[in-house]
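Consider the single chain below, provided in structure tokens and representing the form predicted alone.
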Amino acid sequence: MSEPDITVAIEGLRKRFDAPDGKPFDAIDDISLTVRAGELTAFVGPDGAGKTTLMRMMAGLLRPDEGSLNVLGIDVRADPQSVQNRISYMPQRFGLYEDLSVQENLDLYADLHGVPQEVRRERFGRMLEMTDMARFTDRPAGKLSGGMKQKLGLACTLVRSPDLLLLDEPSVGVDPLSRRDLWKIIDQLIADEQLSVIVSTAYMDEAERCGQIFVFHHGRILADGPPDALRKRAEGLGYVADALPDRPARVLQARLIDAPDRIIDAVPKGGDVHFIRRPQCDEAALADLLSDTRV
């Protein structure tokens, strides 16, 4: 793959922090990945995962401690600043300015980043009609929805037209329609531009949309690939569990979580537990842990 094609390459990359304890943890411990261009590319982890840490590191926030990360070939921890403009960055709290309106904030992005006044009429249109916030460049933002919000935010990293957006966890805190919406503007963003997207997320379902996912996990690296890839890899081992009455399903998820020797990740859904089981886990194993309940 020629260098054009690579949005980022990062080889045994670490970032080390201290606990409260005072020992010291790797939130990134000695990862190394190749992020493809013109693509939306997944980082899939829990909290506490090092996805943000991973994040921060790309838009030049946070210096590595060991490895090497390129961005955009660009060699960040040489020289974060150029890095910096040509990206944009929406972190998990965006710092929207809650006294000013829609359009000030717009505003304000788009002084801070330099866009010359020509461009902003059509880029500011643009981002409104994307986020269907056209009728609402007067309301302050702090009267805004957490939805909409993030939609605001999202308008205000794309004030510039960037060559890598990096959203970290855009759709936590937000209702259903709006994160629909926010994933629509997103796919379009790619599709009118051919911009390369980096998103971090908790939610599998989101990751499934993505040509190329990372599953993280404790700093490392557990899994990668397209999203068909991962999921052979997952086959015979996923399964649905009854929640029975006098065991509700949180109670049944932390009894499956409870046995991590056994089950990988257990989440409640629509009143079951979907559950993945380990490949060394028999089916002897399995029917001791769930005796009391129904598959």
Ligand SMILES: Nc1ncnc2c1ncn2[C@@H]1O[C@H](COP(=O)(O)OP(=O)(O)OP(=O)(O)O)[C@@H](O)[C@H]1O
The other form holds:
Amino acid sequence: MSEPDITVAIEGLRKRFDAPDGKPFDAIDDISLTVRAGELTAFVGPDGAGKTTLMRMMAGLLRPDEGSLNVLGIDVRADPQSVQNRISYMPQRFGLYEDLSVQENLDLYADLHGVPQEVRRERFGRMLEMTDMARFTDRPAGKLSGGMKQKLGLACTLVRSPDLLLLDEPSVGVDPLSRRDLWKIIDQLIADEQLSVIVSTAYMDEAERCGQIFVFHHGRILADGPPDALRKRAEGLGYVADALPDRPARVLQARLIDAPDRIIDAVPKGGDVHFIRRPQCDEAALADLLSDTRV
Ligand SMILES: Nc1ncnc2c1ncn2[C@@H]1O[C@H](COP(=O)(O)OP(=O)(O)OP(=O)(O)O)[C@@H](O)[C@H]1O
Ligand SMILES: [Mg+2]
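Form predicted alone done, so how does the form predicted in complex with the named molecule look?
Every chain and every other molecule in the complex is listed next, the one we just looked at coming first.
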């Protein structure tokens, strides 16, 4: 059997920034990975894990400090323009023109990317059908719901057909129903256009339908694999702690994060705190840390 096509190959990648206190730190800290072509891949990680930084480097918008970065067979550091010609990137805060209508937004992005008129008609039709927005072409983008805004953002990102699609947290601010729609659209794109898609998200459960997941934390890859294998590995490591009236979620989160020898990460969610313990942190050590909390 032949090797599956590789769409992204990264080796020893590093990106250093200055923290607010002026000290340099590695937002991407020696990352190596390969992404297979023609499937959905997820970058999962909490705020500040480095997802956006990595995507911007892959899109040729940010220069790495060290390492090699190959996208669609192109050395991104040597030739960012060639990569940009073949990928579409939807940033975390995608810029729609709120005063312009759905159709005007599509026209504007097609102009920006120099999409020929004869290609547009077919492409717009397909995007509007896929996102179920054909009825709303006259509506100002500012009057759309969060879910519809994201779908329009996706349609604008796809005014020309790329070989690789990068979506940075596309489901933020989207209600659960529209979120499901959004994932369906992405699935359909992969099936119909043999597209490779990389999507970032803070939520593991969203990554269930991906072929491959990379879990990021503090600029490193904590784990990777297909969803099933990751779930098995993570079994028994994830917890939810109820915040108590006198101990708000963020205080509890701070305490958990302050024990990096026992806890990998903790995030507040809906008034509770979701956290992951290190495999070597046993139940007794955990109980000690959470002595006055219900888990
Ligand atoms: N231009 C920059 N200058 C300095 N620090 C930066 C810069 N861009 C990102 N960072 C820092 O690098 C780290 C990684 O940020 P990044 O935006 O890549 O994370 P993320 O995983 O996308 O998180 P988020 O959930 O916030 O989108 C963070 O600590 C962030 O503050
Ligand atoms: Mg980000």
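Residue numbers count along the first chain shown, from 1. Keep in mind it's a predicted model, so treat the numbers as computed, not measured. So that the term is clear: the rigid core is the largest set of C-alpha atoms that superpose within 1.5 Å between two forms.
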Does residue 31 move its CA by 2 angstroms or more between the two forms when the core is aligned? no
Superposing on the rigid core, is the Cα displacement of residue 284 between the two forms 2 Å or more? yes
Examine residue 271 after superposing the rigid core and state whether its CA is displaced by 2 Å or more between the two forms. yes
